[in-house]
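The chain that follows stands alone, in the form predicted on its own, written as structure tokens.
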Amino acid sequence: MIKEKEHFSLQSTRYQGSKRKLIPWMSTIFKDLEFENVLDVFGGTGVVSYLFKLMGKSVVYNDYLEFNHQIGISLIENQNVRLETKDINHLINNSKLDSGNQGFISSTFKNIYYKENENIWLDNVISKIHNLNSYDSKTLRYKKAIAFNALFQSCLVKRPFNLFHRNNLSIRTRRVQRTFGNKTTWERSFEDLFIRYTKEINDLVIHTKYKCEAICKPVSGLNSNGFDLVYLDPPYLNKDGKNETANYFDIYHFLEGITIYPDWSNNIDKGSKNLKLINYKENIFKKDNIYNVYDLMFDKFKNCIIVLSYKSDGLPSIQFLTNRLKQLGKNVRIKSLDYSYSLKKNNKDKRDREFIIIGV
């Protein structure tokens, strides 16, 4: 049972909008809940859906990006699974490429998001991921999982913004001085950096009584059935209706890629300056049907407990939200947070107001 002011051992992640840092401070909120069964709409990083697993709840933890479900797998689902030596070495043993592995990254990305030898290293340990056959179908999910899951974070550590929003790999190369980045990190090689991870993820590992799943659904595709509370951390829009947090399937398509590496090429978007993936992924979140979305899902979760992570110039607005909230029948309380967004733009205001609106 987790205490108040208990430490969190949490995954480390450089995933933009991760509530890793806020965990502590949510967990005195929803321990003062009651519910069970929980449905983390727009999981991300997993960290909350980790929570509630903590708490011994049982927990669905659901992404619309495959890259996302993966991590959810890792770490939501999984109970008992862990990548042995043995696996980790098999995968990072760049003697031999894969048979039918093309070299897909080392040939379509040169120059773009890392070093010709780093692009190398990710065809050979992509390919042999997604090639793991050693094991029975439910133990390879989890395995493979985990895998992943430290392969996107070594990949996420080793960009300038941790994005895949331009082809800035200049940033790494460049001999200047620097204000900003991490050089030390940009060159510790992608080996070391999957083991590292590799074993975090392994000792993050835990089992629980009750069920949890992960699955990879957009919201029109998920139902309120058997959830005593739904908890909703959506991209945000803020109040001059641009997309703060973007749209991830595009600053993290490399990462998505990755999960479809076998089919990958047939599906680059090639008339992008990035090579990002054809958009497949329908975003909703756009100011000419934000409010329609979120009516969508306020009334889809009507019959649970609603909490919503929010920030101070979101759009819809705070009141608009809440308003709808007491429509439904709701009682409706507001907890708030002063938080600091390290990517945040302005840099001279980094500082914002983290809110969790919550709808009994």
Ligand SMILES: C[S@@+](CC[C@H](N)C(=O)[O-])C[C@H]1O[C@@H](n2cnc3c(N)ncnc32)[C@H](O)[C@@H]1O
Given for the second form:
Amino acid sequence: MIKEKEHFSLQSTRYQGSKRKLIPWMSTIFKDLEFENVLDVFGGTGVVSYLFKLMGKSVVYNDYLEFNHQIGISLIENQNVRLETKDINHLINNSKLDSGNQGFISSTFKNIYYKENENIWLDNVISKIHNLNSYDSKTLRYKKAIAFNALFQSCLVKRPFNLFHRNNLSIRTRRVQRTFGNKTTWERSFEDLFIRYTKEINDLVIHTKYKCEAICKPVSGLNSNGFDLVYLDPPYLNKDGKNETANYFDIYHFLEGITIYPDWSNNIDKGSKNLKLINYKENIFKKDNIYNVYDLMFDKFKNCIIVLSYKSDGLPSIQFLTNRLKQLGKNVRIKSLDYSYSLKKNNKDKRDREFIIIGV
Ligand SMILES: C[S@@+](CC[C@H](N)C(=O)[O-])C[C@H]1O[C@@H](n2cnc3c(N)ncnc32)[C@H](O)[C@@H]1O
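Next, give the form predicted in complex with the ligand, keeping in mind that what was shown is the form predicted on its own.
Once more the chain from above appears, this time first in line as the rest of the complex follows.
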């Protein structure tokens, strides 16, 4: 069990919208609420689910993207499996590509996201993760998930802006004076990063006596049965509803592609400049239907305690959201915190306000 002001060991990650830095603050809020079974609807990096796990709750982690689901399996559902040194060595052993592997990334994504030698490394390791065997199916589920998680973190830190929304490898490779970015991390080898993240994940695997599970569904496919609290941290839409990074499928399509590696070639949107995955998971967080989406979500979870993360200047407004919760008979409280986001236009350290809206 965690204690107040205790140091939190959490997975390091560069994921858009991650609540990692807010976890100590959030823990003080959750500890004042009475609940045992919690659903984390928009799980992302899993840091909030991990907090619930540390608090001794029974947690269901959910995210509609399969790559995030793997992260949830590795750290939330997994109670005791680790990727051992022999597994790591097997995966990164730099032998020829497994038979049948055509080197899909190196032949398809030349000069788009990673350098050529990195693409070959990725092809090799990804096909080995998919082909891992020699364990029972349950152990394999967790070993593969740890390996995928470590690989995703390695992929993220080597990308400018930690995203895949643009064909911008040249930001990494151009010989220019840099005013931003992390050149040293970009140039660390995939192998070093993969080993480092695997160790970190292994150290974070914890066993609790409460059932924890990771699932992968759109919010529309979930129901509230069995939960006394739902935590909602949906994609952030700014006031004019135009931020291009609100669509998680689009900005992380490459990681999603890794999870369907054997079938990736059949799912490439060949008309897109940066060879995105065909978008088969609808983004419902758009200006034209955002109000309706919140109404449906709140109605679905109205019998649970609803805890909603909200960032200043978002759509809908905080007034709209609190009014809707009150209309459902909820007693509403709002907590807030000044918070600085580092990746702002012109790299200015703009201060945002982070809110937690609680409807009991
Ligand atoms: C703001 S992020 C959540 C961040 C997370 N709380 C954390 O701390 O890492 C929003 C998440 O919602 C997921 N998402 C987007 N649309 C979804 C949908 N319709 N159903 C379920 N998850 C969705 C995205 O994949 C993304 O990971």
